[in-house]
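One chain is shown next in structure tokens, namely the form predicted on its own.
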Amino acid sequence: MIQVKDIKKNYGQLMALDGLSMTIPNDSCYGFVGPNGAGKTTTIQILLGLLYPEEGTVLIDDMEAGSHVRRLKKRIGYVPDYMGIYPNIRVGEYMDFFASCYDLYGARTHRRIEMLLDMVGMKGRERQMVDTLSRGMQQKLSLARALIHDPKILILDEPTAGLDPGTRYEYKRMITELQDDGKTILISSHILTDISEICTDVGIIDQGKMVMEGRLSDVLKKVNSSSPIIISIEGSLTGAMSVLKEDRHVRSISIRAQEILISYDGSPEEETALLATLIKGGIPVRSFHREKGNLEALFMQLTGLREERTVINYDTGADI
């Protein structure tokens, strides 16, 4: 298990950590999301032992990560958002070099990068120059260089940044099966669908804390329980109208062509007994339901890079 508590960070007059608390659990795949300036780089390096910070506690394991660097970095692999690119070198070179990093050699490490070159798609490309690779093998390549001493934690910045759908599907695949063996995944991105589909746990960062962080499956449920009511009605809106004005728990009423989009904060039940009372009004509801929810609209909401649905406050008096 991953936990940070209260961790604080300046650059000078910046404060790039302002008390960030976070927790990841042990065989979880954890989204790990904010705008750019947020704080996801800052928090990654502290994370990796490359920076310290002023304030707060960082424990991997229960190891304090600024008191444990070694042993730490042997339980952690790294794919970074861009591989640097070593010059007249080749992929089975490249994977013999970071095994030898971690004083690994010999046959059995030979049978590792096999394994992990065939994981990855890239058997039979051991004499290949790393320069010549496309952008989506390199990334595979970065991967397969991160996995290489077997680390229980694998960080993971923006690893389908600029990948074709075909390669990001297989990315995306062949992460989902590293956690499922068990390795602790942390993903940085601004692809919210991939987080969406992948990750097990998100935490959303915005100016150097921590907004929201949980199971995706709580996160996502808190998103749907507010998000509008969708009423589709055939004909005329006035009927409906009168009965939602009549409504103590509907908050504010929109209209989209035939459809009216309530803000409702009553209970299930009571949403229930909402369609119930229209239906026998002798509404024509052609369907009633919940806005769902996604974590986009969750994380525009959350940063402020978007302002929040603006709706039509209903007026007793008015007639539709």
The other form holds:
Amino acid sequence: MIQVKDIKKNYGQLMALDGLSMTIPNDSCYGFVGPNGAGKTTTIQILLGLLYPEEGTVLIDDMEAGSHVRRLKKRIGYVPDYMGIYPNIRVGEYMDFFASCYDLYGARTHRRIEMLLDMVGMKGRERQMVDTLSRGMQQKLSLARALIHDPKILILDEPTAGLDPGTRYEYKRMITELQDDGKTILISSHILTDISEICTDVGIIDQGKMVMEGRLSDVLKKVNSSSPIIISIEGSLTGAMSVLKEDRHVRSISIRAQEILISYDGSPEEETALLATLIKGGIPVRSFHREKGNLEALFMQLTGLREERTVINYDTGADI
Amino acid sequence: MILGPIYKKDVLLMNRSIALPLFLTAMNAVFSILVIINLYSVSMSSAETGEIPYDRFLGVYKLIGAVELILILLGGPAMTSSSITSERERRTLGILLTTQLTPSDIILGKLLSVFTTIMLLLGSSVPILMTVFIYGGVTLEQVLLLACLYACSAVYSCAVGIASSTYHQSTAAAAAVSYICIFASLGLFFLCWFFRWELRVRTESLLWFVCAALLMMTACIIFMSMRKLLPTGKGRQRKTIRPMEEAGGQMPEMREGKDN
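To complete the pair, please output the form predicted together with the partner chain; the form predicted on its own was given just before.
In what comes next, the whole complex appears, and the chain from above leads the way.
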């Protein structure tokens, strides 16, 4: 388990992390999301032991980052958002070099290198020069390199950025397999659909603070309950509007084409009662459902961004 | 780990390029031509005068010795001032520091790989330099002193290049600063050289002292480079492991920040 508690880090006047706390459970796949400059890379560098925080504690499997550096480095594999290649080096030599960086030599290590290259679909490419590989291949090689010492924790920084859909799909499949093998994975990414697909936990960071964290399913459940109810009406909306204005749980009303969007804070039973009132009032309701919450909407809500949507104020008819 | 991964990788990549054998050939060709010209000129002179000017044979030894020393002092920083900056530019330094390698493994590995290459260049020119022994006039102490001066200058110039590379973001800036340091050191050396009679110091003793001073400065420079690669931050001195309860214990599964 990785526990980060109230860490602060500043670069001169700029406060990169302002009391950030996060918990990454064992065997989880943790999506770490946030806008540019939110402090993701600084957090990752602190977890990797490349930076120390000014305040706060970082515990990795109950060991504090900064002490027992060698033991911690053995437990962590890191895939940056860039490949980091040497010119004139072959794939096999590249893997051998990083194996030797972990003091791994001999036949067993060579078998592991073969197994890893096979896993990322690069078997038989040992003699190919690394700088002639495509970006997707380089990123896969980077993953194989990070797994050379069989780490318990894997930290991936923007692993699927710039990859084509096919390679992205393969990459996500490999990450899922690694998580099934019992690895704890931290993924920092801007691609929220990828995070929704592969992560079990999520943490959203903004301006150096954690604004929401938890199991992805719980977070999405919470987003769903705060999403607006969409009521689709056949014909005129006037009757429906007067009923909705009467309901004390309706916080706001907006219109999108032939749909009414309401912000509703009542219970599910009260939602049912509202639907029944609309039908009893002879209003032709075509559909009545809560908009499905997604990570992207939540991210934009929490980080102060808003989904672009044309909303018309019903009373004035003017654009808001 | 000193002769470990970084050393092997750097030597492999350096020797894979065509530049090294080309430079090796060119350097030895120039030295050979110098020796041949000298031998020819001495032979012509003795044919005219009937005397063999032995001191002119020693002149070649001094000339090649000085040229090689200058090559070391200029070549060392040229080969090392990109060592850390290029790792930074390729963004491989961060990856290396997340492995089991320590900053000292990286610095010493890089230093030794360039030092080995310089020693290879010098070693290849030994047969040319040895032509002076046909005529004699060079003592064992002088040979040892030259070898020691070469080794100390090589390790010093490489250490200056690496340190500069550690402290600067660009290779050009690192090279410029390392040459300033090298020329400042040379200036200091020549100052001592010109005043050696006033100081009443034997030339050999002065050179042995220079070797010792270069080694001491190298040790300090390497230490500074290693420190520069260590993680930064106020938590640097912290060494204790705090128990989990003290550090905050289990955190709730779902939290929301103040902003939310």
